[in-house]
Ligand code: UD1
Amino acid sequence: MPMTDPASPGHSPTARPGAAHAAFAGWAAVVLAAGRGTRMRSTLPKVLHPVAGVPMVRLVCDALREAGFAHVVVVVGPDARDAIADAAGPGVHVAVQGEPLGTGHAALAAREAAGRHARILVLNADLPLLSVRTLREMAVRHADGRVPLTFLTAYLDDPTGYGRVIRRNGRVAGIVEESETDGAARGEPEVNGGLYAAEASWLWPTLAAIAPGPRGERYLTDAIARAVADGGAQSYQVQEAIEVQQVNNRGDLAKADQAMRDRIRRALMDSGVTLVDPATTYVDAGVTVAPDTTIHPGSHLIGATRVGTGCRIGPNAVLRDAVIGDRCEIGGSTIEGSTLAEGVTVGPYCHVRPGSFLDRDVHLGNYAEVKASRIGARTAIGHFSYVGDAEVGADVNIGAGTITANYDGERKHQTRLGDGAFIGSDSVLVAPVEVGAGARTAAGSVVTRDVPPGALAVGVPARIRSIEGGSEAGA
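Please write out the structure of this chain alone, matching the form predicted in complex with the ligand.
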């Protein structure tokens, strides 16, 4: 199925595919993902909550890889270890923080896994909106800065929930966590973004020397005051404050999700996709849509969905892990885990369930359900039909109300329809059964036995006649 180059909005719409390069070979990146995330009130670890359909920790690791950080260490708790390592994606190193004793303690847990790299990028895993550009810029600034540590800051209208940057005479003095702020510091709009770059030879011993705070946690942020004493801490102010949107609770999650989806929508439109009503068009971070496709309101493009060029999607279409070829028209229907070739038209009110393949110019009208079936080119399934576990040839016409009775109460069975078969309205095809090429079934027939090519099946249960002679071939 030919598909024109799909635009890839991803999490970093600004980055070009293939832009990944090992620009930061001397670096290890450390992603802190071992916190309890209690403020989420969830059994799911915080960093596995999806933002625009993708687990936060995956977004962060993908951005790092794309930015050119090839050596990525994810720090996880012992319980969620495997789940988070899986979600983080290919090639990540895993370090375990035995107990969540604070971000400083967590970063130190990565020491061995970080190897002998001279520079370390450390970041919180609950920062799904950090851009590839910011990650690169951070490393470049640090490399140019000749200080032990560089950290990301932002000015926020509402700094609630963030550590505040404390300055004396304009120079960074340290970071005060919100829980430990007094009145004055609490009003400071300049916050710690949660992304740091440091010299490894300075960082590891410094982290080891950080003492537990009032809550027994070792704060990574204490390293800033230490850097000030050891030659200077440099701040780098993020260009778009939304990038430091962290996710501590469900309110933050909704904000981050919305911001990410806005970013994806803008990238799609910039790449030539029409969104009739961006606000009601929901596109996951992993989805690609080729230019000159139009998406109508109320549509959801989910998971690994790919859409070709010149398509019309929606209104109210749900595409989940669907591959849609060029020039398809999908009305308000749900397509899951299936592939549609070029020129397929579907819906409204259809459900294409996983494992289906609809070849070129197939037409599903309305109220059709197709499951785990292969439908040949130009076949039409116009109205009110269920086609499950079927192999349907090309140029087949499936009349209204046709059902593949694929389940006998114990097992599922296959139905085969040959090229050019004509299935009369309200036919029941009791599987396993085959209707040969060019064969027909009369309206209302219940087909319990195979129909040879060119023959006609009539009645309940269907008798087989040859179309020319009209002679019956058994009861």
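Next block, the form predicted on its own, ref. the form predicted in complex with the ligand:
Chain only, nothing else included.
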């Protein structure tokens, strides 16, 4: 039976509409994701490390798509091509940088994939905090500036690790990498933010003409000095310096994750969601929550979770890839890969495992586990019960301590409970088995065969007693 999706559309602080902004139809965006990221000390490529639950490269590509850049090129290394392309999301074009010979060499590798677009936006994939506003304003600033190149700058209290902007008489003269700065330049607080906008007719031949360094590298920063010589390079200062937070190591990753989650929490509260203690509430970038929902301390909303309006979540709830309908109440329990229709209540210490659907007004009490099952409307599973691989009808009562014995050591089997069935406490339903509509099992029964509608099953193994005639038969 197909599962419905009852949740309200909700609000996502990182929602990424697919429609392109008309002003950027002539642009291609190039995302540099080929760096090895050795300082992360990880077998996972740096740009695949998650920030607020989403790979960095996906956050960057999603921001570009929302800003209106429909043509996105991701430059990858040959070893991680497929993994990074998959993580970047739908519709991206992939270019491969055969050797790691610097950012300028990487950008040049995107030339063919960028097509004939007149303007190019180039940015690093390790800048997950860049906002849609900054991307749009940067492009507009470049289009209005009539210069070959525009680049993003920021003023940082601690500029360590960033290239410094060099100015003469207030005008941009170039970029000096930190390793090449002298004592005076090292203290300059204006840094290169790693985002560039350029005219394609100027950018591609300029990158090709940059002389390789001693190790064969070409850097985008060298293009700034070329732009100064070719008619001027202009800068655009970001409004919030945190947006240029690069992720080069685990400490940077933690800072970026905290900043992104702060941004998500502010957006949720601005949209009408109550966070009782924002500092102890963790919401991933892909989550949506509708207004008038309250999230209590210690709760984690993870992955593609969607929460409807008027819900009460937590404290200490974990919702992973879950769809939660309106007016649900979920205590300190875990819901994974499942759908709850409106009005469902889940008490503490329950676990709803992937592939489950709980229909309207279902009630789970304490210490109940549901796995790959469909639970009908208004059914109650009170306490200390396990329901796995089951099809449960409406208005069923499942007593405390009941389990569906769905695994015979080799295969999983299904249990079916008809509408209005009453399952006594400590019943064991040995699948495959069906309990008909209106049927009952006595407390402690071990049901190994089907129970007809309206009948009563009693004993170990259970025997059938007809409710009308009182006769018994083996069950």
